[in-house]
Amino acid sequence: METVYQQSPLRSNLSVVWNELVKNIKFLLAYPVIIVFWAIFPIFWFIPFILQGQAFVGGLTSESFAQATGTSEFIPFIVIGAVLNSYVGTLLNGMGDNIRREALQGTLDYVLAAPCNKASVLIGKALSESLSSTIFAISQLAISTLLFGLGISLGVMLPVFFIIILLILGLYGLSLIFAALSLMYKQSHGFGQTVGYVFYVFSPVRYPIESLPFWAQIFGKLLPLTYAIIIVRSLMLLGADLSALYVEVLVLLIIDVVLILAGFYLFNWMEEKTKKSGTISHH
């Protein structure tokens, strides 16, 4: 008798994740201009702030800036915030754009009707976005090190990498929400852009959060990017130990859990709703 080989559920799900990851990376590599854009051009977005700071301060350090932030070096302060904020732009738009691309190519119905765990498909898409975002961030840090002398210690990179993972998880949750909106409204880019600006204003990307009005500080402390930036700056610029920042890490973890649960719930609900209405692959 012929023996039929059947993969275990875990192996099947991992296969879906891997193939989805490879597919999206191939799509990214097919458009190298996108790679150049996200790897280089974000640096030009924060260079004006550095030049403006030098013009106002008259040098590379500021004692008044140190009183507000704990460090007198405003260039590394801005670079760290800008690099972490680059994850927001790529991850928030990435998953929704992937879902939209599947619809435009006519493959979304087949993906969602496939006999596999839909979470595996979403995880594969999310991993491809986080991998590309990390490559972009590394390139930005490397260029910033050459241009601005940003010091990076190997000993501090492990806890920094851990915090970046926590930031990515929180952004995964938001990405799932935008993917759900993409199923219903056929466009999530506008939502992603709007939320990206909210992160940019209310998170301490360019300035300490204490410089914001009190109500804005409260709102900013609901965003995962705020805690990621505070922790990474404390590790890289102030020489703090990760154990001393356990409160910020715990809050970031709680925000991640809330966003991921909300994201999966909303996506599953929207998937069922669009399937019943017959509009899941409409343009």
Contents of the next structure:
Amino acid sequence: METVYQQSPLRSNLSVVWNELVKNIKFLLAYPVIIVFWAIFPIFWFIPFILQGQAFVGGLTSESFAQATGTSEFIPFIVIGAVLNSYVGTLLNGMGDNIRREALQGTLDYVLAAPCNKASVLIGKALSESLSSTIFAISQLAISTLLFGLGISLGVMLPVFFIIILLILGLYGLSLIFAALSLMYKQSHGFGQTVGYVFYVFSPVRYPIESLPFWAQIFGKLLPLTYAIIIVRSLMLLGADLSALYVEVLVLLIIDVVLILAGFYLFNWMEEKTKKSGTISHH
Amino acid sequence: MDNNNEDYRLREVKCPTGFNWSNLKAELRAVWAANIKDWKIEFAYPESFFRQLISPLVFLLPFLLYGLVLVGGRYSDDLAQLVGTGDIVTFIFTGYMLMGFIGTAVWAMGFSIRMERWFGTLEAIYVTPTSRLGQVLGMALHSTIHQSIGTLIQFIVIYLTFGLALKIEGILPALGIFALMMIALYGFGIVVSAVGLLLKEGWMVSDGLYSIMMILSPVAYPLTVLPTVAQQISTAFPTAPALIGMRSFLMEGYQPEVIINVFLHLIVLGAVWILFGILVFRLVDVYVRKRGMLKKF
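The block above covers the form predicted alone; next, return the form predicted in complex with the partner chain.
Full assembly next; the chain just shown is listed first.
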């Protein structure tokens, strides 16, 4: 009598997610220099803004800055914006690059032909990207705290972590869209970089969103990073309570849902299209 | 002779060698050909071409907006005390205008070798009877022209949006300083491209060097806000004296007494970086070929 090994669908999917996560982490650990780079070098990108602040206002606080942002201390303002923005760099291109790497290494055919739910593969990839991004962000925050003497209360870290998860979910959605484009057009990296520019200018990473022209503010308010930065700064710098920021949290949630649904729909559609055209392994 | 003629196709081609005028002309033709090749590749990806054209503007805007929010206006008394001029928009613009050209040195030149390796054309380029450095300089020429167009777009947008208080009569001597800075930066870029031949993850070296030079150059702040050690290190790079010199010519109120020092400083740096770059490139070139590392990535 033939014995058929059967596993519950949930367990199978979890196993796929776990193995995809482990595979990507192993890949990252094979390049320790990359880990050191992303853990330290993004700090160098915002140091010029801190030095600029010192030269322009002759100290570490600015009254004009306080009027525009609610806090006179520009260093924590810059650090929080930069650390959250680092998620954009790694997550936005991470999934597309990951898919493209599979194509370059010749393993994409096997991954997509495997008898498992593709969503599990994508979730595994997304989890590995967010895990590495969070490790890098914690490292940057810790180094910045030591370098610039930031006072961070541990009490706010739980709601901050919750907001970071919401930010990651929104970026997953966008990342899925880029992964779908990567399947079809192969070079999604350029598109991801262009969208990265949009985040860089229209989100309140270095300045409050109110300092932008009205049309640019509308554009900025469609981005998940905008709400994440506003909420985290309110929690960490202004001592606000999460319940007082429910409108921003709700908008962030809505953006997340829209982006994730659009991402999964687009990925499934593009996968079918590339399978039919036989261009999956092209690169 | 007809180009399709068999005799023409099978003719003996003599490659000029040694340090003479015909060899120099041949090398310049190779530099030009490498430049044209890069433009053709660039035009094959129009989306990437346009994105790179606007990137100088995209990276400048946060510095400007952040500065305006910090000061609460366009003029900073603290900056005026440090450098003699308080116009933050013109100060940041003149600084950031040059930063893109550092990118030319560390990214375009440093990364050019890596790109050829990815495309699988590095070995083919290596066996052509031209100087390897000529290839790198050709890529640098393409990148310099590209960056100049991006800087022009940056200038037009900032001028129309914020207005710039630049001294027109200072443009010509400022361009002289710019040319001296570019010579030194090319030397620096040659060193980076040699590192790109050696290392698998050369992009990290390029990015790291760019970030460090950004901090050590007085782009958005005067050097006086840096620690003394950092100020001393910054004198080894051409951007610090070039920015001080160019601002002296272009901005009202900037200290002009430093100009002679700036010219001498840049001439010395140019000579040192070019010689050092050529030396490092030659050594690395011999090393990677002996080890058969050209195709590794």
